Each structure stands twice: as C-alpha cells, then as structure tokens.
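Given as structure tokens, the chain that follows is alone and in the form predicted alone.
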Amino acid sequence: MTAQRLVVIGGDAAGMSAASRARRLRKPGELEITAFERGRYSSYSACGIPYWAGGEVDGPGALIARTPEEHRERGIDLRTRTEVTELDVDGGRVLARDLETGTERWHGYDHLVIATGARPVRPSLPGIDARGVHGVQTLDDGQALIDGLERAPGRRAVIVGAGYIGVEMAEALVRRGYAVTVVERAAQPMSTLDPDMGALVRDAMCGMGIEVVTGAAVIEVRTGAGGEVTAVVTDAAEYPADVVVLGLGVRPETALARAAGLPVGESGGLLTDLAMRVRGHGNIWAGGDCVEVLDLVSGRTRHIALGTHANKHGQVIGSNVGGGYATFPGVVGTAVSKVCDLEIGRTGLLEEQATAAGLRFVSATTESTSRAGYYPGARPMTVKMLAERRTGRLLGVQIVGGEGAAKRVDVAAVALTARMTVEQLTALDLGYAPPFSPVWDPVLMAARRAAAAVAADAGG
C-alpha cells in the first residue's frame, strides 16, 4: 500500500499538534508527514515572550515544547527555514523555498494542513522599520528585542498599542528599569474590555508609574543620524524613545491561501467546518491564528489568536487526518492577562459586540474583594456582567482586580458555553472559605445584580 502524504505549512502550535496527532494514529508506512516552517524554531510559546523579555522566565529554550530535532525523531520531516510560496490546489502540491539556499521545489500532498498563523500589524509610517523598533510575534523577534534592550543607549521605552501584548510588554520593561510610555489610539487601554473597565486598567497602570497616552494616533517614528529610533510622534505630542515595541495586534496570515482561492471571512481568516476542514475542500485543513472560529455566544465567526485554540485545532485536524473523528465546536472568547499586580479577565461579548450582533442586553457592575474582607491579602475586584434582556441569558463577563481575579472568569466561560441565565448562575455551588473568596463570590454577586437588572427591565 502506498503511503498517503500529509503536508503541513507552519511549525508551531496548530501545525505540529496536527502532525504529531496524525503520526500517533498512523504508522510511517501509512502516512508520510512533511512540515515546512520558515523560522528556526518549532512548537514554542509566543505568549511567553513578554515574560522572557521581563526576566521572569528563561528563553528561548524554556519556551520551546518540542524542537525540530525531536519532531524528526518522531517521524515528522520538519524542514525549518523553508517557506511555502505557492499552493496549487487543483494539482495537490505546494512550492517550498529553502531560505538559506534559495532553491525551490514542488511537493505533492494527499492532505494539506494550513497553519500559517498571524502577522503583527505594522502600519506604514515614516521610521517604522528603524533600528530599535520591535515586534514580538516569534522567538526570533523576542531575541532581537532582548538584544536591542542590551544595546539601547538609554532607558526610555514607548509601547505602541495597549492590547494584551502592549500591557504585558509595558510590565516587562518596567521590570527592566525602563521609563515606559504606552500610546493607544482608543479612549482607554485594553480594547478587549468595555471602556469603563479599560479605565480601571489605565488607572492601575498610571499608579505603577507607566505613562498612558490614549486617544493618540502615531504618525511617525523619529530617527537619529545613524538610523536608530529617537522618538515616537503622535498627532499631538512627541515621546522620546530608546526602544519602541509594537503591540497593535495581529491579522490572519492568509495571503498564500487567498491567492489559491480558498475562502476567508470578514476578518481575513480561513473558513472551516467543525472538523477544521477548509470549506469546499475535502483534503485541506486549517487551524490556529490563520482561521476564524464560531463564537458560541453571538453565532458569528471571529478571529481570535490564542495558543489554546491553536493546540485544540491541531488535535482535531490530526485526529481526522489520522482516521479518527473530532470536531471543534467554537469558542466563547475567554482571555486573561496581567500588568504587574493587576489581573484582567474577559469572556463572551463586550457591549459593542453584543450590539453588533443585534442582541438587547442589560449590564451590571459590582465591586468586591478576592477573599473575605477581613482575611489578610484581600484585594479589590470589579466584575461587569452582560445579560440578554427578557431571557436573562449570560452574554459576557469582564473582571479587573488583584491576585485571584483573572481566573475567576473561567466560571463564566463554562456558564456561557452551557447557555446559562444569570439567574441560574446565582445558584452555582462554588467553593468558599475566607482565604479564597467572600461568602458571595464576586462572580455570583455580579450575577445577582444582573438578574435583578433583567427583572427590573422586564417589569418596566
């Protein structure tokens, strides 16, 4: 029997999870696996780069789950520094270019996995490619940033963008002794939160000595005589900088797939079915940061770049390619982060997202503490909850507070997945002891207030 050929484009979470799962299910004589990765590393945690930069963890080795050599030992022909430049869907082949030698070669496939990830947003601005301006998407980016920090002539850093990467990098550079300015176009940092919750993050960051500039659009990165960065210029002011870090988010890396005519959604991510098969193509699969996924709350597809999803996508794809059956039902949009001592969690929809989905809702916000108020170490915590009008179905939760705040959002993520109402949420039998929570957990307190808002709205 001739072995089938599996080709994987992308050597990180989704791609190598798919290859590894398929390898476990199918013997080498049944399935030949070739994977292409344009970088030098495989199966690594990009989420750990800010903590590497801040000196909390070692890198890059500590961030690598499995090296290219380890994948090869397990029967996967992983070729690093090799970029796929063209897909021939009708011919069932890909054109791969060796970035070291420049040689190109076509490779045929019976199954194709597209796991090309996402690319950082890098606006076309004067000076944006200057020495000292860094993105933080890959381990190579992380190493370049750390090398740049060691060479920087001073200790002034400007972070452009105040999303997850922006606030995490702000913390990392504060830890390194830098004077940090964060510049954000929106009215508040963390656009993954509603503005009123983002304002809490801003207040906390300012209290940590971070200068937070909002409502400001960057128009130029100013450079010195040697081409090195010297300042970031907005439409209102100029901020001196020895180092600039871009934290403007990412977009799906789907140029290759789009050129081959594969379907993409509104945000540019590949569209798949529940088995992670590209729609309309029985032998092409896609997963990770290059796809859009179903939002179980709104019923729409969204692009959410998270390693948790990518690994699950890979497991699903590998199971299906390997002869089994698995599906990825969707997400509720759960994410956590922190900046210094402040923890941030969210799941479900923001007010703007709920409105865009045509949902009518009420909201409730409560202030509580992470432990019983009399117990040492109790930290303040704010919880905001959205519920659908009339039905009371939970739509979203945001939490900002001290230690113990962020992971409380997991309770809400389960409730969203189960399509629970806020009234049902109030009755959950959560664990209690003074070192862990007040008698009424902050999430349950918010649910009680949201349930009261639903009832009042119905009565009105």
Given for the second form:
There are 2 protein chains.
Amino acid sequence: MTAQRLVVIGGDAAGMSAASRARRLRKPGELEITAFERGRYSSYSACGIPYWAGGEVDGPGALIARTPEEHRERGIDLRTRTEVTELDVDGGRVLARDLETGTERWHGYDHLVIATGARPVRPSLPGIDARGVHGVQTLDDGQALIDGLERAPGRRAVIVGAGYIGVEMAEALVRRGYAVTVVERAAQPMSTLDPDMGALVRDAMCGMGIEVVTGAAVIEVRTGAGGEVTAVVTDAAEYPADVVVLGLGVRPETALARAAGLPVGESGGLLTDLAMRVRGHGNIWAGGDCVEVLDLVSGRTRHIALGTHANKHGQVIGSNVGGGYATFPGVVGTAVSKVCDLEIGRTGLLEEQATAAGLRFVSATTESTSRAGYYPGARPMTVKMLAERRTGRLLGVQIVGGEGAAKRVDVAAVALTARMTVEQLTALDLGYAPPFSPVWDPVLMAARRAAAAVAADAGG
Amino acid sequence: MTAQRLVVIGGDAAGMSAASRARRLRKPGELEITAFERGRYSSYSACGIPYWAGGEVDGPGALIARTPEEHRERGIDLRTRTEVTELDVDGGRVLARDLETGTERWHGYDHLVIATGARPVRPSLPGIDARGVHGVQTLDDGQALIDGLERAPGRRAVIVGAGYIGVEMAEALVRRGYAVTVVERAAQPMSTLDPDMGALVRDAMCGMGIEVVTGAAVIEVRTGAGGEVTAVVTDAAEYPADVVVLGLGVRPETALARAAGLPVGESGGLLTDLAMRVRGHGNIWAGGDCVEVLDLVSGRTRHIALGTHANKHGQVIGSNVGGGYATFPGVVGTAVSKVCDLEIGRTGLLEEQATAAGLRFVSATTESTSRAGYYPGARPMTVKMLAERRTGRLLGVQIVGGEGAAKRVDVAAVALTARMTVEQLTALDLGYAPPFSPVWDPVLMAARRAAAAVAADAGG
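Having seen the form predicted alone, please provide the structure of the form predicted together with a further copy of the same chain.
Let us now look at the entire complex, which starts with that chain.
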C-alpha cells in the first residue's frame, strides 16, 4: 500500500492541529504529511501578542506552542517561509514557492487542509505605511511593534479600532506608560456588544485615563520628515501619535481558495460541512480563521476568528483525515476580553443580530457583584440578557464588570447550546459560596429578570 | 373578602424569601403574613460565618441581608425569639412560644411554610460541651466563637470534620495565627470529592501548614480545671487545643414536622412536590435546609444544605402562595469552596454515588491551567470527569486548583441539567482569551479525555 498524501496550507493552530491529530492516528507509512507556512513560526498564539506588547509575557518564544522543528520531529514535513500560490483542484495539487530561494514546485495531495487564516483590515489611507504604524496579527508584527517601541520610545499612542485587539492594545500601551487614544468609527467601543453595554466599557476606559474617541473615521496618517508617524487625522480632529496600532478586525484569507473556485460565504470565508470538509469537495478540508462557522443561535454562518475555534477545527479535521470521525457542530458566539481590570464577556446574539436573524426578543439588564457583597474583592458587574418573545428561549448574554465577570458567560454558552429558556436558567444549580458568588449568581439574577420580561410581554 | 393567613416557621433564607415574594404579589388586605423565628436574627448568611471568624468580613451586621425590622416595615409580622412547638395539621394551626415571656398561643393558617433549617451534628462525647468548643451554624454561634477567640486568644485550634465548614474554618483560624489541626474520620478531607481528588486537597492543606489527620475518630474532648477545652482525643492520639470547632455537617431540623406526621426521606428531610408543597398536603410548603431535593443526575432525593437552594425554594413557594406559578426542578449537586488559595468545585455524582445510583461509568482526570500557560497568574488545576458507559452522558465533574478553578464547575452543572454527553461537551463554545483560559478550557480538555475513555470502553 502506498502512503496517502496529506497537504496542509498554513502552519498555525488549525493546520498544525489537524496535522498533529492525523499523525497520531496514522503512521508515516500510511500517511505522508506536508505542511506549508508562509512565515517563520508555527502553532503560535496570536491572541497573546497584546500581552507580549504590554510586557506581561515574554515573546515570541512563550507564545509558540510547538516550533517547526518539534513538528518535524513528530513526522510532519513542515516547510516554513514557503507560500502556496496556486491550488489545482482538478489535478489534486498545490504550487508551493520557497520564499527564500524563489523556487516553485507542484505537490500532489490525496487530502488537502486549507488553514490560511485571516488578514487584518488595513485601510488604504494616506500615510498608512508610515514607520510606527503597526498591525498585530503575526509574531513578526508583534516583534516589529516591540522593536519600534523599544528603539524609539514615545509618549503618545493612537489605536485605530476599539474591538478586542484595540482595547487589549490600549491596556498594553498604558502599561508601557503611553498616553493612549482609541479612535473608533462606531458610536461605542466594542461593537461585539450592544451600544448600552459598550458605553460601560467606554466609561471604564475613560476612568483608566484612556481617551476614547467614537463616531470618528480616520482619514489620514500624518508623517514627519523622516517618514515616521506623527498624528492620526479623523474627519473631526487630529491626534498626535508616536506610535499607531491598527485594530480594525480581520477578514478570511481565502484568495487562493476562491481562485480555485471553492465556495465562500458573505464574509469571504470558506463554507464547510459539519465534518469541516469544504462543501462539495470530498477531500478538501478547511478550518480556523479562513472559514465561516454555523452560528447555532441565528442559524446562519458567520466568520469568527478565534484561536480556540481553530484548534477545535484542527482536531476535527485531523480525526476525519486520520480515519476517525468527528464534527464541529457550530458556535454560539462566545468571546471574552479585558482592558486593565475591566472584564468583558458575551455569547449568543446582540440585539441587532437577533433582529437580523428574524427573531423578536425582550431584554433585561441587572447590576450585581462577582462575590457576596460583603466578601472582600466583590466587584460590580452588569449582565444583559436577551430572550426570545413567546418561547422565552435564551438568545444572548453580555457581561461587563470586574474580576470574575467575563467567564460567567460560559454558563450562558452551554445554555444556548442546549436551547434552554431563561425560565430554565433561573433554576440552574450554579456554584455558590461567598468568595465566588452572591447567593443568586449574577447570571441567575439576570435570568429571573428576563423571565419576568418574557412573562410580562406575553401578558401584554 | 377576609385575608388569607400565611404562617412561616423559620426566619432565614427560605422562609423569609417565601414571605417576601408572597408579600410582593399580594397586599396585606389579601394575605396576612406571620413568621416565627427562634433566634434573634433574620435572613442571614450562615455561609459567611467562617469569613467573619477569619476577620475578612465584619459581622454580624454585614451577614444580615434583611433585619426583622426591615421585614416588619415591608408588611411581614416577623416574631423573633418565638419558637413553634407544635403543628396541628388537621386544625390548620401552630403553637408558638415566646421564648422571652414563656407565653404560648395557637395561630391558625391557610398556608403554612416550613423552613426550619438544619441543625449541626454534635456527637455525644465526653467533654463536648466544654468551654471553647464551638459550632458555626447560627450568627449567635459565630458571635460566641469570635468572643471566645478574642477573650482568650490561644495558639492551637482543632477542627473536627474536614468538609466545607471544616476547611473554611481551618483557613479562618490560620488567618488568626493559630496552629490548626483538622481531624477527619474518612480517609481524605472533603468527602464531597472522590478520594483521589480529596488527596489533592490534603496535600495542599499540608502545604499551607495545616495538620490534616484522617481516618481518625474523635472519642473525647479533654477539659481543664476551669471547664475549658485542653485537647481533642482520637482513637489513636491526642491533639492539644485552645479552641475546637465542630464541622461535622448538618441534619434537617424536622422534629416538629415529623411529629405532625409529614413525610420525610432517608435523611429526615421533608419530601415535597416540584412546587415545594409537602407531599400529600395542599397547603403546607417546605423549603431550605429542612427538605430533600431531587438530584437530577441520580434520580433520587437528597439532603443538601445550601443557602442558594434555600433562596430558590423561597422564591418558588412565595410565587405559588402568592397566586403565581413556579417550580424547583431539582439540583445537580454543585458546590464550591476554598481553603486559602486552593479552590474546590464539584457537581454531579462522585464515583460512589454513581455506583449507588446503578450507573456504570468511565472517568478521566486531566491537569491544566486556569489561564494560558504563558499568562501571568496561570494556576494549575486538576479536573476529573465521570461519564456514563455506552451513552457517554456526563455524570459529574470535580475540580481542585488555583484561582479560577471552582466556578468552572458551573459549565458542567448546566451540561448535567441538559443531559449532555461528554462528546457534546468537547465542542462547547467557551470563552477563550489568554487571561481567562488556555486555548482548550480545562473542562473541554477533560471532556476530550472522557470522550476518548467512553469510546475506548465501547470498543473493549
């Protein structure tokens, strides 16, 4: 028997998890595994870059879960600095270019895994390529940022975009002693929250001394005589800057796949079946930041770039390619973050998303504390909960508050998966002891309020 | 229309929650509410006593959610220092004795709520009533303990029993500078955990300088010339003590109800229907530490004394008495605790409980961290998961570890309620960011291991 050939495009979480899982299930004589990675690193935590930038984490080494050498020792032929430039689906082969030597070669595959990730949004504005303007998508980006901060320490930083990366980078630069301004086009920071919850984040950030400018579109990056950034200009004002960080989100990196005719959704992310096989293609798999995933609450596919999903996709793909069986049933939209000592969690649908999905809902917001009110360290938290009208089904939860706030959304994530009603939530047997929770956990308190809102709505 | 008469026996969480909820739903002209409480306090957090004893919380005021006066202002005729000594079910009346004056009077009811709580186990040993031997069930107990500690500060404390109260009191006395010995009859501390997980707690406690003596039965409390405690004697050794705290658990306080012929379960706790009505009695309700609750995992009723359940029972009873509708569907056995910086969480069934319920299971234990391994403050945690053979249904989770460990059982509590399989758990969309979790949350990692064990077991 000749060995089957597995080719993986992309050496980060999804691709290398798939390769590693398949390798554990199939010996080299049964399955040859070749992986191509454009960069120099493999299996790293891009989510860790803000903490590296903030000096809390040593990088880049600590952020690398497994080096290319370690993968090779485990029987995976991982080729870094090698970019796949063409995909020939009919021929079952990819064209790979060695970025050091420039040589190109076709590689045939029996199974292909596309794990090309995402690329950061980088608007084409005057001055956007000035020295001192940084993205934070790859370890090389992170290294460039840190080198820049250390080579020419400045005083003023402007962050463009107030999403997860934006607020995390705001914290990092505050830690480095910068005066930080965050510029966001929307009315509130954190567009992954409803505006009323985003306003809480804004207030807290202002309390930390971070300047938050919202409703402002960046139109230009101003540069000095040496080509270095000097200011960020919006349609309303100008903000001096020694360093600029772009946190405008990411888009699926699927140019290669789209050129080969593979199916993509509205976001440009690849569409797969539940086993993570590209729709309509029996031997092409895709996972990680380059795919759309099924949102179990709205019933639609969405693009969500998150390392934890990428790892799960990789496990599923590797199991299936390795002769096992696994599926990725979908997500409920859980995300957690923090900016200094403010925690932010969300799962399920925002009001706007629920409306777009054709759902009608009631919402309830409650104030509570992370521990019994009398216990030292109890921190305030605000919980907002959405429930479907008539059925009372839980649709989403957003939490903003002190330590202990963010991960509380996990309870709601499980409840969303199980399609529970908010009335059912009120009876959940959640852990209680004074150091951990008030006698009514904040999530249960919100559920009681939401259940009352459902009942009042049904009565009206 | 004459007002209906609601009588409540017991002025703590369950009783006063029921009274308060009913009062919100029904005006005084529709429902007269009279509550009898043996002690001086109402609506207090007994769970907070160890933290008061440890000096972390000011007591007793901070532990009182609502004083008798506040209840009276809200239209509840709460009579403290008044004990109900007889229940006449056929006559629909209770005999209440004023403990100050000794006068007794019958009070008729249309609805009766029994919320008599639990009493601590106090073995009849020589010397058990010595000065310096304390229980920690009521605020008066707490005050007596603290007065004793402050009046005659000592050096050596012995805690009898290594359950929740025992380990929490061990921490409190360590904080007060005592050399602490915990004496436990079982082979490991925390019999609410499997012995292998209890051993982790033991190791951690020893690392904190707490002496943990297991497999030892106390046979005597030795006293000095002045009637004060001097030592605790077990079947094997003698431990000098200036103060002794009893943490041997509690039993339902149902003598009154049993004398009236109301139905109780194996533990002596009252049996109710899902609306918290005493079985077979249309107008008698019971909740809190004096009832048995349905364990949704084992299908049996159990006695679990926990303030959060008592509050839920009170809400349900008050809604129903007040003309609304609510049920308490049951528990899954969630509990969280800590001793110094070690957190302990559990939900569902232990191995022994699963076997007793007729279930066969596989188990898996994993080591992980509370945050991304590279993120500052990441703490180790051990997760043990039980899954039913063949079906793979989650049966229980136990977690022992650093900060962030205990409340992670909440995810499993929801999954148990939804009767999820461990395979379904592996795909849960739990919050991920480096300050909050490794890329595979510890619960997901345990689920993967458990799912593999289920599969291996089915194959074998």
